[in-house]
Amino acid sequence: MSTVRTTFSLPARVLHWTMAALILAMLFIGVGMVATVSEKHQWLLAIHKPLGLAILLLAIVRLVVRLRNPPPPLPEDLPALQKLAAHLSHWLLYALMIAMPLIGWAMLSAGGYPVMLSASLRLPAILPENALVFAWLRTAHGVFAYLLFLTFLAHMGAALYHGLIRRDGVLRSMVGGQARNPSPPMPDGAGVVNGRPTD
């Protein structure tokens, strides 16, 4: 008998969360570096740097595990729009979490700016410099952090809407614990309300 997986890996539980709090820090520290042009720019700008290059090495290990872990199904009940729709928002998660930095990076190395992760320790040049290309990239990142901000968004109002409305373990899944039996042998009437199976 094969057995269906209810939860995330630990590995997968434990990147998402520390991602989760990275990504939130590091959109706020976005929201300060363009807010402030006080001595606090330069301050957040040294935090912006070093987070954003960690967030891209934790998305990349946080891909590898969810391809060598396939994440638990959606519930079965869950209509195929909003299954597509979880789908392509994870993924589109992904692509966010690896293309911001990179494109941070990039847009630095156009500017002929350096991408210092300390006092002395120094990543190199990923492009040439070049101002039309560094004007480029800057406006894309602008553009990408607000669609990471409204994605991020979305992703914990699915969350909130999985734990506290449908109550369909898609949420214990990731927090740990028992999450969704997939198919619980029931009596007739026994643990469903108002015609839906009990969390």
Second form
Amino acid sequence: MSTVRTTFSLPARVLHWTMAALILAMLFIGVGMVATVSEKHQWLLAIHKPLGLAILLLAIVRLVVRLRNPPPPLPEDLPALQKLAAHLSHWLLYALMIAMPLIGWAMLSAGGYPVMLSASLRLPAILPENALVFAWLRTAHGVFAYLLFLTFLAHMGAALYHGLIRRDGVLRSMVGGQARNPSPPMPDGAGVVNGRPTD
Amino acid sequence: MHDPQPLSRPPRNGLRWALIAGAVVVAGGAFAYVGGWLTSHRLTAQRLVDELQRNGGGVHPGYRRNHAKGVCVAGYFEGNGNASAYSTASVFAVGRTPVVGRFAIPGGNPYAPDGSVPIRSLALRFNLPNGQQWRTGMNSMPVFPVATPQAFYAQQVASRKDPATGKPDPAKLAAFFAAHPETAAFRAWAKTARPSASFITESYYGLDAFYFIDAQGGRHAVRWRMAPEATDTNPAPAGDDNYLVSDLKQRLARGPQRWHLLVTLAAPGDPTDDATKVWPADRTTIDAGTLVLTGEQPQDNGPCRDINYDPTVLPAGIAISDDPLLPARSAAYADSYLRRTREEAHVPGTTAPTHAPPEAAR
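If the structure you just shared is the form predicted on its own, then what does the corresponding form predicted in complex with the partner chain look like?
The complete assembly is shown below, putting the previous chain first.
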């Protein structure tokens, strides 16, 4: 009997939706805080740093969960180009969610700033002070933030395409719950998730 | 897997596509809105720095967009313990904290004559032993002209140089001051202020209010200033546009130069959100210690060059107040720092610095 999953594991789903909220919030905080001159600048900055560290730690946990729990396969009839785009965009998302906090931390270190997570909690510097390194890292932090946001838009658009147009179970595999796929019951046991029948 | 075709082509697919496109457009639009791209009249850090850049005579690659002309200094702060009852910051305990500082004059032109403005500034970075920092940027006047970043921006716009005369349009400046009566205290100071011949003999005011936080978590609204020990003020020499650095070198060659950090405690009701208003003179003032400056270096290669003197970088024991200028200074300084370090790093799209004044500016 095959044990092909149709949904992501529960830890993967919890991590996905938690991090989706955190990363989206982080992107809006970031783009807002570099523009605003209001008092929001200070409290957005105060949220940005500890939230970035939280995302880094969650991303590492998530990478481990992902490597230990292979995701459900994409639909076999998905065109090869879309499969490739799906795989590349997912690994790009993983790379960025790990790289962004590290670049932010390294950039503040290189800029000579104390990396304060609160009024008194300080992270150690991970690079020596160097304004040229700061300039490149700060530039990368901004460019990668836009890239991450664009990748998020593509990811969200693709998820909705799977859920609303193809209705092929891909969105359902991350939303979780009962498979409501209108296709005939799968005789090979693919409807068994985490050892439990889905019906 | 199954074939989704039989049921995936319902008649309402157009609506479904519209829903997907709508979700992407709404998310992207919200992002652009928060980033300030859809609201050209909203004041952003970038627009503020653009205006400072314009008034400084354009881009001077590698230089700060304001207070561009300056010199690095180094020394230490000798705390005496007097302020420790009000703030837990170790800088106030008895002992020395190393300091990297910078004297400057306001304006975005790194070649401006020293006598062109009556204001001098002193920025300091205190490196605390626990790795925390206290950064402050102070000016030689007791009040700031305006209370908000919007008014500061309006002042910069009103001060734009008329291309015909090379000077700000007096009518536009007059209109700005008429519309901003809060500038009265600054203007009264500016009327009698003369460009000093020395950085050393000036008092430097933090201008914005902050909070000191004591060991019990109590918050004390404060303002601070550095008061000089040297008071031998002389008239500025004529025919020299760079007398401040010569004077600084001569005086430091004779020995360390000292200031006292005077911390004024607010009484209940004293404004913490308005840098145009001085607090009454009878407020308790503490001498918190002595700033001792021992050496100077040119800013092109000195240790202050790569420091952004963001006044919101504070150690535990000091916190920002509700003064609206503080977040604006933090945001604008960060943008200025990014621009000039990118120029130093030759990031594509920027102009590499030459660190030589153009002939026209000499």
